[in-house]
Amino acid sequence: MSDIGTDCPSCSGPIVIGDAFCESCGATLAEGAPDAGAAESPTAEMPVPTVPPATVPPATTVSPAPGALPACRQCGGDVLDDGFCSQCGQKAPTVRDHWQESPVDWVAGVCDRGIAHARNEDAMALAGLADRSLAVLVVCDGVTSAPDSDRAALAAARDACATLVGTPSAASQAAAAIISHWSAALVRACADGNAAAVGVARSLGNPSEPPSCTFVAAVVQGSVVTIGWCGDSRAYWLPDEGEAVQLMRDHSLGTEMMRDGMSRAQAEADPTSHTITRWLGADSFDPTPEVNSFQVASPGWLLVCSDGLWNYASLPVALQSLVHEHVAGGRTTPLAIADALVVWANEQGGHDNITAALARVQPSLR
């Protein structure tokens, strides 16, 4: 972990040098934590704790080459120091508006503001080991109706990921032991994520509408995927061959409508379908995650995402087709596919924040 710098202007918590976001409350730090004597960096280090006995490389924001200007997402022109494109005049997204993480070559994600929303209330935190023995993917989606939910989502994602990464892998390679081990760890991680979201509310003076967020986390150990979630952020298994699977069931009114006999299409068309029935935050009635597991038998992709993506492709087969299409088009890495999925969601309208995190799981390599 980097050296501690100064205090966060929002919550007075300690700031880690080089961070673009406060670890305590998730507040955006305009230029990163100050570092006297160090050159200003255009990227934000997002340190990841160690997994005993190995070390997980830090997940970092993808940035231009040294000395190069960032490219405008609208026209490809150079973005100047004032944050506006030199060609089309569009304001470039901030680090919080759009960032990428790829801690190892088989795990990556992209988190994007989308088009319609004024800020990005999604967050993610990823980790993995180079030998493909372990991966952690966490996605949280801030509840738009509650102010400052972007801070709650970021704090919850980071703290939950830290808990999971700090948990040693299951000692036994038996699937039942791995599932039991990580199911318990996911419950702890969700509790820590909830505590982080509640901490953000306290740092804001315990507002009457406290910030809140959804939660979904996936742990891959060997060929076993274990999921924990609260809300309607999702996890999917998208195999290279065979049937795609949604690995969890939303905590939402839409799910309750389908349980009562309404079709998926009818439920998803209902304006209240996205009302969540479980979430993290100070006003949550039940922040306990539901857990599930899946044993992978063949190569494929684990996708963890917010509803900004699956709103446009809810069925597992639809997302599987998108991923296969991108792979066929030459995008074969998790980062390239995640970026393509975000671009695609924006092309469909970008009505919500979008997060797509992927792990390439190949049990034959273990």
Contents of the next structure:
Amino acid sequence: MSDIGTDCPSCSGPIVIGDAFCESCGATLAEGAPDAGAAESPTAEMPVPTVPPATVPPATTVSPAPGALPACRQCGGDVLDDGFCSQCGQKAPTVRDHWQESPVDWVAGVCDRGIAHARNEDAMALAGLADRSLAVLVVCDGVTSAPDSDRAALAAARDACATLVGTPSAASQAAAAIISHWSAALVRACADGNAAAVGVARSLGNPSEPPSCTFVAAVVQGSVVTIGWCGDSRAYWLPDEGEAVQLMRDHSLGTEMMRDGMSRAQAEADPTSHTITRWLGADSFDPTPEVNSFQVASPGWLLVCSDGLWNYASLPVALQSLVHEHVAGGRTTPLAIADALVVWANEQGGHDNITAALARVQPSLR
Amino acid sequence: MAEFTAEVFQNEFLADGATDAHAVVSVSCRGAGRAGVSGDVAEVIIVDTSGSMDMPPNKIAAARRAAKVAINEIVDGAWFAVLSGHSVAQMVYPSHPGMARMTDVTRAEALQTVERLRSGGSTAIGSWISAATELFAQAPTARCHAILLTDGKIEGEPPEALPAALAAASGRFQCDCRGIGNDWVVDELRTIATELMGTVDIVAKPEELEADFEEMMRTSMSRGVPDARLRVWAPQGSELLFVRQVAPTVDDLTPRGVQTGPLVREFPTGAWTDEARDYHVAVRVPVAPVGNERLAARVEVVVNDEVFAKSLVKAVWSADADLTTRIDPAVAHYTGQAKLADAIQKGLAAKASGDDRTATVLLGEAAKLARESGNENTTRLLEKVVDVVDADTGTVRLKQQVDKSDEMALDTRSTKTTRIRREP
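Same protein, different form: I have the form predicted alone, so give me the form predicted together with its partner chain.
Full assembly next; the chain just shown is listed first.
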């Protein structure tokens, strides 16, 4: 990895890899941005997961006119160059606080600070091929109790995504072959994500409470979805018709309570239910992912999200009807729906960081 | 070209539901240059020549000497005039009603004329201020400054004369006020100094007057920035509670604020030399949910409508009590200094009205605040008026025998603050 590696996601100025802050604009930088090698990998035709865009994205998917001052998300007033609204004084979100990605039109996500937390410790990294043959969705949720987990989460998500992007698709179209191919790749990707999180800890001088994060990654090849995860960030299948399903089980005390016979409502109400039992980072006991797979039979939405979203709609059917409501309301692109889900979670209180990433999977189109 | 910096000291964290953001904005000026370099400067020296200035005669003699050193400090090319104040204001130099340009010739003439100052008549400060205002009107583009010396209280004019004169003078010139002896009234001079953005002090001993005048005029001559304003933006739905200068002296700017935009008020701060002044800004903002960060105030230093420095006062709502309960040391210090000034002024007023019980409580509180904040000058002045039994609890006894000028010094200098000791 070279010293001068890339551009600042905020101001596009040159940054030195490993620096915590941009020299030009002072923006907080994430560790482990994909280096040039990833783009030159055997699958170079696949879009490398993008870094957060260079401009602060507004809440809606409509970009402001060039030259116009960005609008305040709170009151619509002009945001001045000091980053605060000229009317209500609301601080405009930084790129790290709120960004969206849509590498291809059928894959998109929104990552948002929410309301209650001072920092956005969620992160995501997405990739996809325009011919709908392959998509990668990675979400990591930084553990708030450890400082700098925002950096660990972004580094882990990006490195894991880069590993998956760098893996050639399964040669065989047989479902079993695809599953075993991507299961192995997900284990490697999770290990690389873990290494990235550990690298952040190392760059900080190995603090006693090392930064750490959850991990969930979904790979869609054709109609086969393969998932790997550590912790309580989730993947759901939300079909247009038929029963929605949660594609994995949290590694959390809440899940253990349910396994021991407690109802979902009871378990989720328990204050310790969010305590995760598996995570990535220097202090992780077991950073190996659990792996699962799912074969899509009819059109629908693959949702990968952090608990900032599912806290308000834990049941698959609840998320399914939310998505259906938004589709019925005219939001038919993954980006529009992800944005609407984040807005909705903020309306519920935004008590945690919120990430919603979606892929539109339509087996008939393959 | 002058450079300004503005630095904010605050704890931006507010508890859930809290609304009041407090900050100390520390403004420093460098490279102010000298008066008269960019634009004209005009000086008027007003010397009380009422009959009492002869009692004892060393007062009028000291006034002559002081006026002369002040004249010597005025830079060449400046507009200047000397007024003699008694029942009316009378031109001393130049002899005709107007101002002279400072040259070697006019300086020599003025020095000679001042030597002939004689006393007689009463004290009509309102008419003196009005006369100065008229003189300054002849130098409309100049940065105007006056020195006013008196030894007595106003008695030669109706009570409404001074407020009317001040209303006409406000914003036209700055006026430093000095009281000599102990027959003048602290409140009268403080009112003038506050309204005309100048200093006020007691000169108890006539022999100290010369050095004081020299210093005042030298300071005025070093004020190369004619007028700086604090431009304060506060968000929609907020209330600007106060803007208060807290160092080097306590001076509430709030009533002087001028609305210049829907969310913007501007506060004149007068002329600047190379110096630092601290301002306490308090804004009541609409509540936002925990986790929100908003701007509570944007404080800019503006000279001739150009922004020279800018600072941001923030509000961040947090559920973390460790963050929200902390009080910024600068805000705490200056809140204490403002309370200290208030306790002294109210305590002395109570003492003057014979309410010894209230005076004892308030001056006791003052002793405690002065000790806590390390304001040694004020502690020393207080100890001439009260016996401090226990400064930690604020227990004091009023002294039976107090020199009146000590009490006036305490009153006059009550607004002088110590600057917060900052980490290097």
